[in-house]
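This document starts with one chain, in the form predicted alone, laid out as structure tokens.
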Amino acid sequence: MFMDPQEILSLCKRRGFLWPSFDIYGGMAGMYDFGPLGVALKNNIENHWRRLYVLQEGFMELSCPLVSPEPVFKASGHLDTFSDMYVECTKCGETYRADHLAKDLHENPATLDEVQLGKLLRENGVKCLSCKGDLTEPKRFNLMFKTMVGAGKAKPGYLRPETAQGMFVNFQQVYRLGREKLPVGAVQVGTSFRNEISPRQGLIRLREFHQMEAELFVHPDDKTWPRFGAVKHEKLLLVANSGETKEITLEQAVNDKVIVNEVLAYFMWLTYRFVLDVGLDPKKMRFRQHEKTEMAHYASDCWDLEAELGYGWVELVGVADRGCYDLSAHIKHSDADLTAFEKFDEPKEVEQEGVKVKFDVMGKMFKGDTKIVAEALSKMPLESLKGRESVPVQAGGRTHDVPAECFEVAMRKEKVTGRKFVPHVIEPAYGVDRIAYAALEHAYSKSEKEDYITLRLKGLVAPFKAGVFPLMAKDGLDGIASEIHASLSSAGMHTYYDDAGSIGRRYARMDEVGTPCCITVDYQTKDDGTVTVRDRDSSEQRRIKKENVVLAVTRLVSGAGLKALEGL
């Protein structure tokens, strides 16, 4: 059935989990401000995330700044390549992201160029949304929001537009709190800003949005993962860019090089597992693999978790095999080692590359400073000295420009006890917002004939464990209730407690915020001890002791259900 994204919107205003930014000044496209309930549900996301990537896979949490200098993009690429298209209407001035005007006109219109995209919105007669105008060409449109860092000889930065970066230029402390050993993995949670063109899908398309990245550094000829074989029989919905869709086990996708090695496969089950943990439907989920025309020129393989939303199938995830592009890019422009070293059993004649300094040329720029130059110049890593005109080394406690005919970088035969090499990168990236939304999408329910809202959010995600209720706010009754509000949030639930109102329309309110159960105390309770306790999702109700109430709740937070209540 079709959902209408307006009425969970306008659900998530009404209830505190989203506000629109800045409203009382118009509001700004693109950004939104978390409300008490939308904050908990985003939090209890990233919560679980962490656990199954910090602890149970032992990768290790990173915390970097926001804002960085120019340098970082200009190596990982995204000064120059990060852009989308956009046209404009001649007529109101409007702008529209090209390929989106375009997505019932082509199979994948973010694979085409400007030429082509331009052409094909021609070839439609595709005008101005708002006013019927005529568009002009598409034009290139760089994401990233820029700024100057310090006051007087101020330096560019940019806001991070992913939170990767960060981890990529941190490798050697991960690495080396790893105890130099492969596989090692670093997360980040956190902001990350992108200047969209035309943001009009609510939570879909921020131009502020929270990421939940990891970062594993795996040896390039080595992508097994111990932990596989638990899962290799596991299904998955996979759509190729073969054309062909099918639901297929992890091992049949590896032997069959449907995905291109078992890292990558355990990681989407791993991504899987998670969003069905936060609760959305298997039913409208699938994995894209990206079209050849739309892969990453760096990238083996990538896949994206897709949901079925009211907008559409919308990415969630996308778990890629990055090669070594992200560190062999930083080595190169900032001249750091950011490789790893394989140690051999025994010593092997091996055909490498190697520097071969010219000392004769060498001798007559640097005279006694020669030796110290060359042997900083030999442990430099390759890739920084390739098709350079100079380089910059630090010995003797200054820098020398070291021109290119010094050196050359060519094969030899040598006898080595290991080799250093560039680390492959497998890269999960999670939207949190984009996930967040669909949780509430797939868990809305609406009774039309009553015109009952019930959100059947996963007791995991959801904000509120429980509500706690007197019957009547009187006779000791508020009281009791008070107590057990204040017994559950001593063992870490966040619960509301709420006198008002029937208890018909105190049940409602925390259906339509997604509470999985009630605790009521009445007259009852004051002669026998007991309270009853309500199941969200069946509205079927069992009295249990009140000394129980914290294992009752813990119960039915897990999906037990009211059956797991028996003996209470």
Contents of the next structure:
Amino acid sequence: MFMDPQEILSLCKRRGFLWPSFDIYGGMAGMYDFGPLGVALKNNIENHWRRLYVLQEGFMELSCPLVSPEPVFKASGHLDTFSDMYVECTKCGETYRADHLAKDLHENPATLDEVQLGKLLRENGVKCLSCKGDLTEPKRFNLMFKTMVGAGKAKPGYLRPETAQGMFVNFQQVYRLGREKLPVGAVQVGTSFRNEISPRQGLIRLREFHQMEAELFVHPDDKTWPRFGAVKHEKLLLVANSGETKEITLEQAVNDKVIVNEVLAYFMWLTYRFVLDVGLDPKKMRFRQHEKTEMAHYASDCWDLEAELGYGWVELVGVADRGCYDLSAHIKHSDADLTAFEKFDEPKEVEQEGVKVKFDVMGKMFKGDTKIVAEALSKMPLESLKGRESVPVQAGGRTHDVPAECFEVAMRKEKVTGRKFVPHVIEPAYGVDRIAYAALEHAYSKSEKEDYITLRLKGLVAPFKAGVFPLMAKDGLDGIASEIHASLSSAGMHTYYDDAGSIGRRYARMDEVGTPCCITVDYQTKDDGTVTVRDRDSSEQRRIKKENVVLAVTRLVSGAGLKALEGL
Ligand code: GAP
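Okay, that one was the form predicted alone. Can I see the form predicted together with ligand GAP too?
In what comes next, the whole complex appears, and the chain from above leads the way.
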């Protein structure tokens, strides 16, 4: 069934999930405010993600600044290449993302360059969508928001367009905290910013949005994953860039080289499991591999988890093999040692390039600091020492300018116990807002006859876990209901107390915001201490003892169904 996203967005606004920001000033495209239900939904999604990545898989959670200095994005390539193409109407000035205007003219316009895209739009007579004016040729536009940091001699900074860079620049800390072993992983959950050209699709294309990103640092030769065996028989629907679409087991996908290795395959499966946990419809999910020309500048392979929505197929998560791109780039630009160390089984005699400190020269210049400067110099990447008149060396909390006459880089034979190498990165990158929207759309159902809306949200993500109602707000029923409400709150469950209007209307209000069950206190409660529990999806009811309410709601929220209330 085709779903009109406007219908979902209007429910969201009416019931307090979300609405366009700065409405009283005419709004601002690509920005949304989240109300109480939307905040709860997003928190529930993020917390479940943490459960998988931090608790189950052992990634370390970091929290880095939203503003980063320019060198970070010079190194990462975002300054030079993180751009989209836009065209402008020569009559009314409206701007459009050029590839979006070509979506019905080419199978994948994201793979075209400026010239190809301009030609395609021209030859097909594409005009301004609002005034039919002529369009300019496509131009590139960098998507990062720029700012200035500090007063006076202010330096440029950028709002981060992804959370990932914070984790790459912190590799040394992550590696150290992981006891210098690989694989080791970091995650970050937080806001990212992109100055999108024409954000017109609700939560799908925002200028400020939440990401949940994981960076797994692995040995480049390690293509296996310890927990792969446990999931290898699971199936995924894969749309490969070879043009083939098939549903196959992870094991077959790796054996046939459709997915490049077990690590990528495992995290694709974890991603699929996560979106099923938060309630997405398995019949509307697929993994699509990027075309070579579509890949982000840092990726050597990338699979998008896509969901079928009212907007068409939409990317919710990108699972990318970033190779050694990011760490190598930051090593080159910062001179920091972002390598890992691999110990050999036996020491080896090798001829290799190394740095030899000339202590006699250095000693005269650096006196008491010689030892710490020499040590720091010896740890620096060789590339950063070659062909320079002097090298800035960080030691003892200061920068020492070390002239080239203090050391030499030359080939020599030596016994080595191991080698340094740059780890590779596997990155599952999730967009929280898109996942939240997809969860709402896939959960939305409306009965044709009565226009009765039910959001069949999974209990795990539902903003309220239960509605609690006294049949009447009198005769002590309200007191008992308040006690039940308090006991659910103490157990950590967000519930909604409502004593106004007919019971039917109260159920309807809860169904419309996805509350899995409702507890009603009636006159029988006073006689025998039982309450009714109503299940959202079947509308069926059971009576249980009021002291078992917390257990009953816990079971219904976990999806166990009314049968699980037997004996309560
Ligand atoms: N670190 C890699 C990275 O950022 P990405 O594919 O550009 O990869 C990851 O972004 C996810 O972030 C996407 O799959 C999407 O869910 C979300 N996302 C990206 N741009 C977005 C936007 N403008 N609005 C909302 N979500 C966005």
